[in-house]
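Only one chain is included here, represented as structure tokens and corresponding to the form predicted alone.
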Amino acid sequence: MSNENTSIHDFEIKLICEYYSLLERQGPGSPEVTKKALSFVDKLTEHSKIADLGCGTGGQTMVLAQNAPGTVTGLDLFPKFIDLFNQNAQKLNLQDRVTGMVGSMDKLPFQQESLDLIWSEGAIYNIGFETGLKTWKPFLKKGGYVAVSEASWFTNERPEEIDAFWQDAYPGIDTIPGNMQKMQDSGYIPIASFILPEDCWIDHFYKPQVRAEKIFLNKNAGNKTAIDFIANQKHETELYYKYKKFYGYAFYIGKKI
């Protein structure tokens, strides 16, 4: 199988996994974006529930305690993440107000309308945009929340090469104005859409994988998979250096009716 037709999909959880975890963030994004994206969410108390879906090991959840009152629960598929996760709100004091716990984004273990605020950083994909957004609008409470970063076209036309990647890769991509349709549609009020800056790729994630390229294939030197997994990271790379200008991700937020 060529790189060209491979997705991050097609490789061991394990090995994703296992890669993942020595990354402080699992997708591009930075504290400032974060921040800036949570500047357009509104009365948030101490008494605010906010939750943080597709955690991962908490890299943006730790940056969004920091920066909102309430209460926040990571949740992540992989214990590997959560076990991370927990240790890293230890470690900055927040123990007391965010938790990560075990679970699956399309079956949210919270009451219905007991959240003010939904966040998800590079993770809506692995249901979609828009089942993503209609699963959960029942567990906000009226006028609460929700805030995702979303890979999305930046135009209408672009290069067949990363036209085929991307619906090989998530054959939902869309654009940003498609996306803001799509919230609307879902019962939500746009509040803001903006793209992230290229530091958010490139310092944030890009960069800190050159040592955990090097960690992971010592860690898992003959193996093919693993061998394979980086090249496939390594394209993937290229190609958003080579087409930047087409697609990045952006931060959509929205208030439900």
Ligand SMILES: C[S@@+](CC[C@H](N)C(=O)[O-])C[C@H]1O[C@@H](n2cnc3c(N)ncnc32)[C@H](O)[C@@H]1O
The other form holds:
Amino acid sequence: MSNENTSIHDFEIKLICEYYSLLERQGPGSPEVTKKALSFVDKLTEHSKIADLGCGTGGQTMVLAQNAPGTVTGLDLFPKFIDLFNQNAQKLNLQDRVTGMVGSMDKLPFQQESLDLIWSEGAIYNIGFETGLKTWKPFLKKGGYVAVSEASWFTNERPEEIDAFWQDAYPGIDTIPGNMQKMQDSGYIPIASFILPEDCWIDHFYKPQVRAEKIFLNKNAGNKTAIDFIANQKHETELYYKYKKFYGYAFYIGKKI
Ligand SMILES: C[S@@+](CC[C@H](N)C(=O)[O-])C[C@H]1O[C@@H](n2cnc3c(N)ncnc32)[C@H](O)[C@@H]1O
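Write the structure block of the form predicted in complex with the ligand for the protein whose form predicted alone appears above.
Okay, now the whole complex, with that chain kicking things off.
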């Protein structure tokens, strides 16, 4: 039974990877927002070491590398994403400074106190905001920075439908002051936080999915798991349009003391 469950799970993961591989980004964000978050980070040099955790196919990593000196290692759990990541680095002639590797953000393959900057867009939720910040801190040099984007509540109260959706999808979701407090409690100076504009969701994440959905459903015609997955994506998109006053992504930038 457990083998059967594992293979169903593997099958789902394979389909989800296939779907997200059709997209330049696997989460909300934009080049402008990546550059804005980077503007809060001081003192990077050509010797700086940067890690992008949960990098996906590297949409934001390439922007980071084009706007910051030093070397960037992208880390992601899924080999298919890392293959695409390395192809993207090559296409942009960044392969000497940007390398993708397969690995998990809860077991970092770096030396302690070796990194100047840890970046992570829309991925820290995989291990939880506070756990991520605490787990990653030993790998940063003193005075090094962390910059992460995370789904966040904008208000203290919100309609029941959207509250229930997030309590099921990610019960760790918190307000912006709540996350800033967690950053401080984890041993960082909270340097800045800002809300990602709506175009990060609409133009850079949801609109590109219209084309991806068509390709994916054509390729997986009649596959119930694929059809259900796309129905879920659509439901999530509708909820965003309906409740975007109440939640979105925020960037959090902190400095290790
Ligand atoms: C929502 S996507 C964001 C991807 C990318 N940063 C972006 O903004 O387009 C989350 C990423 O986290 C990766 N991921 C999930 N669990 C992980 C883990 N334990 N370690 C590393 N990456 C992980 C997924 O494969 C996926 O690429």
